[in-house]
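Take a look at this one chain, the form predicted on its own, written out in structure tokens.
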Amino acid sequence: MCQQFRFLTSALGRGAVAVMTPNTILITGASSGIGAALAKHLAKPGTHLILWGRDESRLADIAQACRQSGAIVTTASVDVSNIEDFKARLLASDTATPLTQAIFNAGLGGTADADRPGEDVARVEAISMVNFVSPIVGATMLCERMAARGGGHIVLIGSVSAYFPLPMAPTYASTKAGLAMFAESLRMRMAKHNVAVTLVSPGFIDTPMSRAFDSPKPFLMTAETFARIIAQRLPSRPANVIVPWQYTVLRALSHALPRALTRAIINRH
């Protein structure tokens, strides 16, 4: 199975040799929040982490916490947005380390501009290409060489956005939906490969993009915290995960309200 360790024996003289095949998981967005956190949480003896961000120097930081926690890893200064970079990157990084499990993180986030119109449209095409584009591509590259291998597991990073219509942040709501309703899909295509696709739904956690949104948080979870909770739950590889819990009840509620309640009800914040 992919997601254990794998023992190869070869006989040499009367005895045998153990080779341990890491669990090898590759985080994107990793220099900071979300993927910071869960890069030290996943850190242990007989992980490979390969650790992709922009901020070399915070990775390098990441990555020396992580070393100390026993595991080993790989830090690589990449832009998700430059998309054909990305492609040529993961298909390389896959061939030399196969990977176990592949953490798409990497997120653009913020508010319109509440004195025009509509967004920005280069900052339009940037959170377009950063939270849908990249991780869907990422995904679909690595699904196909993770079935060829026998199972994997694929970790898409959402938001509870996805699931309320945001007039302050049209694009990025639907970026987070569009991946919710990949990530549904993809798992349907998978499940007789062996490859487990699960969807990560968080709400508000502390980290600088949910800082620059100028509106209240509720249930604001810090990024240590929210890491650990994903931590313990991905070993068992679910479908869906949202965190903070109380958001679970919200979905369900504006589910159950009419469409045109639910937006008379955000419209007031």
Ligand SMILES: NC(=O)c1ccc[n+]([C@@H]2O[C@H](COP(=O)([O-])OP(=O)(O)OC[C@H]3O[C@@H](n4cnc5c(N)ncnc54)[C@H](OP(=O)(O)O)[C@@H]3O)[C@@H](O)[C@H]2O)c1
The other form holds:
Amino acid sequence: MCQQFRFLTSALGRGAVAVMTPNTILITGASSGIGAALAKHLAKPGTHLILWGRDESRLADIAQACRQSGAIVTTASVDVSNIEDFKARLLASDTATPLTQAIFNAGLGGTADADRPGEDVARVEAISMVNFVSPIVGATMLCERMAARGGGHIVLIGSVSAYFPLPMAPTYASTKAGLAMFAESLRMRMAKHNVAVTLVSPGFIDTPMSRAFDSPKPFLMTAETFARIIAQRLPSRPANVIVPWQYTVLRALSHALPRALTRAIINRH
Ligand SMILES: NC(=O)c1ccc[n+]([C@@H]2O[C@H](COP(=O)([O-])OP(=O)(O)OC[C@H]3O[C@@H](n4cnc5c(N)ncnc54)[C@H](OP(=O)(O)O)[C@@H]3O)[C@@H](O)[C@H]2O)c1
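Let's compare: the form predicted on its own is above, so bring in the form predicted together with this ligand.
In what comes next, the whole complex appears, and the chain from above leads the way.
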């Protein structure tokens, strides 16, 4: 609990005053879609939201909405694929305002071009940096600092695509599969340090990312509904959250079926 208190010196010189600091939550990719919706659902008095994205104008609009709900909000334009800058900014932010929760949500989607055999190499690099390298580096840095403070909560936004081979998006699916394994491993490692690690696996959520995906989107859910469910679930620090729930069933089925059958079903669509 000690990280939830800080001491401010009264401007009037009346000495040190103990002030309850807010829950301090970092959300990457807060300028759009799921991150923006989550920010709005987590915004309330007693919460300090640190919202990162690249588009400053969209970030400013979301910050304004969060302030109207009573949150303290700080925004920063951070390109998480610039890994050295990302690390320095994370360190500076956590030093200035120790984080109680970090939601690594920034992500790049997109499917491979249909008119070439492989994927665009530059795109492969970008997706890997944003979806995998940056969240695992960030989570690793923060979990040590949280452990030293007595606890914390790391939230990784994965995808149900981690559980199925996706020939139309090999890099995207594999970054999310890697993130799922990282989450499970880190959770085990950090359990004795009171640092919880939650993997959130969204199905199809209606955001700019999924709108660019030109295929059927079973069980499509709005970002607002998704964020409301996640905001309700996070306080219990669950290991895994899969939303919409139908994908929990599909994941169990995919584990029960022989992999060759799963591949055959996916190849037919
Ligand atoms: N929507 C779905 O159906 C779905 C399903 C499964 C998983 N997910 C996951 O959910 C997360 C959020 O996706 P979304 O659907 O909300 O997509 P989105 O609306 O496209 O938002 C993506 C967010 O990531 C940020 N971002 C991308 N590249 C970045 C970079 N290099 N540096 C910093 N920020 C960067 C974007 O910032 P700017 O816009 O400011 O550049 C934006 O805020 C992703 O991890 C995604 O893989 C989404």
